[in-house]
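The chain below stands alone, shown as structure tokens; this is the form predicted on its own.
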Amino acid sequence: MVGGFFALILAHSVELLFPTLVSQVLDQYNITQTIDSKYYLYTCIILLIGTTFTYLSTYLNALLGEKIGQDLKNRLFRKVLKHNYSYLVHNKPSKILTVINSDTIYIKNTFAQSLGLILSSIFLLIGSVVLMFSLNSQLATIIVIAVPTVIIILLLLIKDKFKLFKVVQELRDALNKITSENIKATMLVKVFVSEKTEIKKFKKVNQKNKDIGLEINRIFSLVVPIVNSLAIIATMIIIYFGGKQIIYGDMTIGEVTAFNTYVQLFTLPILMLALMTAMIGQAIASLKRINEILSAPVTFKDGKLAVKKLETFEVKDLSLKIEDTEILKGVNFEIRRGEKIGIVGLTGSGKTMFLKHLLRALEPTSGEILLNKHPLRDYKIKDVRNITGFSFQENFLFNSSVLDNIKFGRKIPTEKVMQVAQIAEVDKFVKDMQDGYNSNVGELGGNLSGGEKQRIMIARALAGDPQLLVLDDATSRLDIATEDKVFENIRKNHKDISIILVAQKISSVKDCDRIYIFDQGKITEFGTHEELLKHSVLYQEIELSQKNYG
């Protein structure tokens, strides 16, 4: 910034004593009609250190905005990653997207080029004034009183207009969310043939967005042709009393034509910043939705406590309130050391929420949850979460290879990831891929079938060697044979593993120490498979309606 400064200064202070060498060039050739050969080498010089200065300049602010860009794009995604999952529930992610993805582009551009132009107009309007009132002090004084007043009263009357900015970035949100929601759920819109209702539903926020882009592009459209006006009146207002000027022997013709050459000098400044309040106007609206993500508070407090050994997990009267909705009521869990813990429940009984709790993903509104007797935010969540293996929902596949997504980015031998391969029966169709575990997987694992996506999953979560491993119906998509492999290899390999499996399939849970049975963000009744036929209503409901279908 400080060298750009400087390079700035350099090249508009040779642009600002040009018109004074013209200024001798036209009175000496009007007195002798020669150019003495010195002033060549002047123009060359000074052309020679305006071009250089002024590439510097420009480079070094392009820089400047691209370090500045790459800094608020880092600061940024390291911020969101502190924060815990609920404040992604509270926020929504295209928000984050357009701030981290749009609005650094705007700062970035802003500095790389508004901060160049802001100062070479600051220092063109003083430099400019300083040489008019050194030619005419008069002339001078109706020109700096008469031009800055009409720039003035036009940004007062389009001032309201700033707010538009703000109008613009929600739209620009909504745009991406349709956007992102589509391209997700491009096959759902494509079987329901929903095309035209997603169209319309963009084309409308779209014709919303061109309208106020008109909308400002109308008002400043405005600010070109006044200004270009104000240059031709002040030319005029030169000719008329600059004439006289020289009429009266007080001006020459050379400095008459320097003056006329500052007073644009003078102008243009004036032009470039009224062009420039449009792109600082969206760059301010910009830094107000950046600045909110920076420094929205991190809630969440990293404990001190390392874990070694997982001994026993207790939740203790466990509630989630997000809003005005309650999630989860007073949810009593334990599960200890090479215990299998089934959950099961209808869809939206709150048991992903649940277990979230578990790597502190979500802290509960009230209630406790204990690692080991203690307290789990005592702990370092770190550790925690080395302990603990988590094979989600949602099964989420980078764009790389299989190996690649068993590592995750971790630190893990090729032998390790084989042996869990082998383990969670990814070996058995990775052996018939053409590049074996180096193939690419496709987006969002668009090259594998539902049960492949789960067999990778339940390996990644196994690499890391965990205590705990949680499986959040990560074997919907497996046979029942495949299944029962997994989990007997898991069991061969891993011998004081505890395991906590959410499910929808009874044949999944009924070999389980202990299952807990979610309904409306509450555990109902918990027991083994044969207790549960016994003195479970919706335990039986679920378990015949499975045998029905089968």
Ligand SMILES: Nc1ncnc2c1ncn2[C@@H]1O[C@H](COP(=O)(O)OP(=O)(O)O)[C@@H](O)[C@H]1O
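Residue numbers count along the first chain shown, from 1. If you superpose the two forms and keep the largest set of C-alpha atoms that fall within 1.5 Å, you have the rigid core. Worth saying up front: this structure is predicted, and the values here are computed from it rather than measured. Compared with the form predicted together with the named molecule:
- In the core-superposed comparison between the two forms, the C-alpha atom of Asn176 has shifted by at least 2 angstroms.
- Core-superposed comparison between the two forms: the Cα of Ser120 travels 2 Å or more.
- In this overlay on the rigid core, Asp479 has a C-alpha that sits less than 2 Å away from its partner position between the two forms.
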The other form holds:
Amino acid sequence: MVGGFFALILAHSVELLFPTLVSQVLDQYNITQTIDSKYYLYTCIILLIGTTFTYLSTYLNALLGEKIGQDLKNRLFRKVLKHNYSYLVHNKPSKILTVINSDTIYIKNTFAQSLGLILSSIFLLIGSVVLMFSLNSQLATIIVIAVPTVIIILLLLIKDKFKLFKVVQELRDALNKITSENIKATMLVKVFVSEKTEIKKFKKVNQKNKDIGLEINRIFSLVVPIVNSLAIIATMIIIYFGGKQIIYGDMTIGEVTAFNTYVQLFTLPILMLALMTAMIGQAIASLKRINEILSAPVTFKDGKLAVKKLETFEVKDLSLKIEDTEILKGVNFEIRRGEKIGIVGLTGSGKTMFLKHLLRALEPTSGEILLNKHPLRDYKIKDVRNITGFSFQENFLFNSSVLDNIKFGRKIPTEKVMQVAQIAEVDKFVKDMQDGYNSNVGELGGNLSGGEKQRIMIARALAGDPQLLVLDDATSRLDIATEDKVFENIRKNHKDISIILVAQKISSVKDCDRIYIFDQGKITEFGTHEELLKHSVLYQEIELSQKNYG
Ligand SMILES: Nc1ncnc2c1ncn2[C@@H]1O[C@H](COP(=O)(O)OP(=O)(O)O)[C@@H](O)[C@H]1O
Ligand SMILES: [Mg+2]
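I would like to compare: after the form predicted on its own, may I see the structure of the form predicted together with the named molecule?
Following is the full complex, with the preceding chain placed first.
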């Protein structure tokens, strides 16, 4: 920044010096009809210094901007990942995306362009005023009062239009949102034949975007010729008054010419400064949003206890509130080593939100979670996550190979991957793929069927050798025979493993040691399959409905 600043000052000093040089050449030629050879040398030096330092200042400012942009992006990304998952639950991911992607660009541009422009404008403004006064104070006074007055009046007339910049930004966000939503949900949009509505929605925003873009252009195409005309009028005034001074011998031709150049150097910065205020306003708003993320305290505290063997996991009276909505209400739950626990319940009853507590992805509003009789938050989070293997209901596959998707960025030997792939019955379908485990799964796993994706997710969960395997609706797309085979394989290879299985089908949880029934954020009943069939009306109803449809 300091380098860029000095380079800029040097480059502009030379720019301010040049008219004086020209003025001397003119006056000498006027008298002697010759040009001293030293002026050729001066011109070369000035040109050389001017170009070198203009280049240097532009380069250094761009470097500064890029580095600041890069640094901000890194810091934001690191900070967002440092936060616990619950931060994302409470702050919208789309907002965070905008901050990382757009707001950092404003800051980058401010440092790369606006800051340099502001500095050079101020420098040129002061320099040209001083030099104008040194040439002719009377004429300088007229210019220094008249030019800014006219420009300020002009800017006041279009003041309201500056708001358009902000509207453009909002519209761009809206367009992005509609586009990404529709691309992500192409299938749904097609199935529900809502293309027409979506296209209409997009067209409306796009139309507005175009209108405002045109309006901004219209203003700018007006501003430029008006300012140019102003400069011409100023030149005419200078020629008129300056000409008189030449005739009376108060000023030389060279001085009037130099004076005229200084007026041009004085006019542009005023306009620049006005435009820059709008840009800086936008940058400050961006900075505020960036700071909001960077300064948000990370409330998550890691524990110190190490976890060796999972003996018991108990949940006592757990409740969760998100923005005044009670999601979970007094949940009690227990699992011991080697047990297989089933969870059933309607969608939206809180099963997934409950499971996220076992990983400390969410912290309860009240209640206790005990691992081996100690509070979960006292354990090292790395250990907790190492002993658990999760397969969530929203399956997420990278656009990469089957192998990479099972490894998921962890250092897992390929033999281990092959082993868990056998267990999760991934091997069955990978065998038939062209490149085997190196076959690409496509964007979001688009090349695979739902059941194939789920099996990769299960293999991924198993690859870390977990003591607790949590499958959240992770077997819904497997046929009963494959599902049974997967569990049989798991039992054979991981003797001591505890399993929590969220399922829609009663047949999936039938052989569980205990089954918990979730209903509207509460566990209403629990017991074995036989017990629940006897006592639970809800369980009987689900079982009956599934029997009827076979
Ligand atoms: N990120 C979130 N922010 C606020 N509410 C949420 C969030 N995720 C889920 N919920 C709400 O929590 C409730 C339970 O959801 P969930 O645990 O996903 O249900 P289930 O897994 O049983 O289908 C639902 O009412 C849902 O709307
Ligand atoms: Mg769920």
